[in-house]
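We begin with a single chain expressed as structure tokens, specifically the form predicted on its own.
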Amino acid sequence: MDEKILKIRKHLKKKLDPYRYEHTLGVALTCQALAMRYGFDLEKAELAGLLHDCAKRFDGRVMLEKCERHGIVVSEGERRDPSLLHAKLGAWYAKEKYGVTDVEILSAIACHTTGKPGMTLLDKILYVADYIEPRRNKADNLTEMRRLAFLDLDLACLKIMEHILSYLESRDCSIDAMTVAACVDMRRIVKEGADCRLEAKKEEMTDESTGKRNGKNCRRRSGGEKRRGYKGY
């Protein structure tokens, strides 16, 4: 294992309550599952599972008072709920205090509570990982999302972001508009990517009628210029 990977953890041990702890573990490992599955970067996706929550051991007010001290920019829904910055702050925790500077990486702690529009390979493996990592066991729908992550990471993104929404409307609580923007891009790009896959098979079934139409007529030649040659001689 990577000597930095060691260091990391057993420092995130001492700050972390065990079950923060844990969780952290968890959500590394799933993240390297899915990195796997989609042929990503194993040592970036474990990174960044690792780090993802290294800002959690605050609580709401200091996350607040830390942001504001850094030049971290805080919007409207994060001042309602603070808890929301341990994603902003953890990025900052990562590069100033644990030394990533990838860019990815840093990208996929900062956005793995919210989402945002443009997500990419990493931060879709992130946010998804984080939330169906082994010790979760609260969400109803935790089975069929950890069969849908290995099958569709896009649509499990989308089902993930639609059920966190729709939670967070039943119980009146505040919703980050950055929650909403991301849920809207993701819908886009679920349609987009099922509106390609239906041209393409229209594309494959029409060109499998084309060929078969054609090795027919191709038949039919054939056999007509047999006859008449057989007839000739």
Second form
Amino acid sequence: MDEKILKIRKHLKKKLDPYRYEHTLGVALTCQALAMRYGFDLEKAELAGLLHDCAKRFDGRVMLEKCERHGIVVSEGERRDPSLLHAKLGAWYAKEKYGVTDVEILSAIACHTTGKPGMTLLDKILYVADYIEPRRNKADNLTEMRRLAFLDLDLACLKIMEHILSYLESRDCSIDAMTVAACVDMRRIVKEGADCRLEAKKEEMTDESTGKRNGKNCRRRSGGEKRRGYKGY
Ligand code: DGI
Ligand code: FE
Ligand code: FE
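The form predicted together with 2'-deoxyguanosine-5'-diphosphate is what I want next, because the block you gave corresponds to the form predicted on its own; please supply it.
Zooming out: every chain and molecule, the one shown earlier first.
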């Protein structure tokens, strides 16, 4: 295993409480699994997972102070609930203390709690992995999300965002504007994807009924007709 990963693991084991450390390993592994499924760099996915909660060891007041000291912009929602800041502060630690310079990894860590509009593949991988990792056991839609995550990442992202928002609303929690904006954007992306698939299906059905393929007329083979092989034999 990569020396850098081992060093980070060792450090996190010392700094995080045992539950958070186990969660961290679960998220890193799930990030790798999703990266395999969706064709993303495995090492980057693992690093994002390992470091995503590295700032979780501080309480809200301390995080607020640290963010102000390091010039990290704090939103109104984060000021109301500073626990959200572990994402942005985590990205700062990943860069300044763990030497991560990759902007994709830093972005994924910074938005892993609220999401954001225009999420990249790694942003979505980490966001979903954080929710479905094997040691999570509280949310009532985990079984469904674990399955969906490997079938349709955008839809899994949207369903998780909607579930979290309705949970926060039901508990009268303060909601950060970014959490809402991320969900609105993901709903648009999922709808566009569905519209696109419907259009393609309609075209396919029209082509089948008129015997057209790829914009060209083509005579459909009947079952008994022999296929001509390579070189026409
Ligand atoms: O750090 P973790 O516990 O692994 O998970 P997380 O980073 O997703 O953050 C934990 C919680 O943050 C999660 O239960 C959902 C919540 N959250 C997400 N957006 C908002 C929010 N909480 C508040 N108060 N406001 C939000 O906008
Ligand atoms: Fe987190
Ligand atoms: Fe987490």
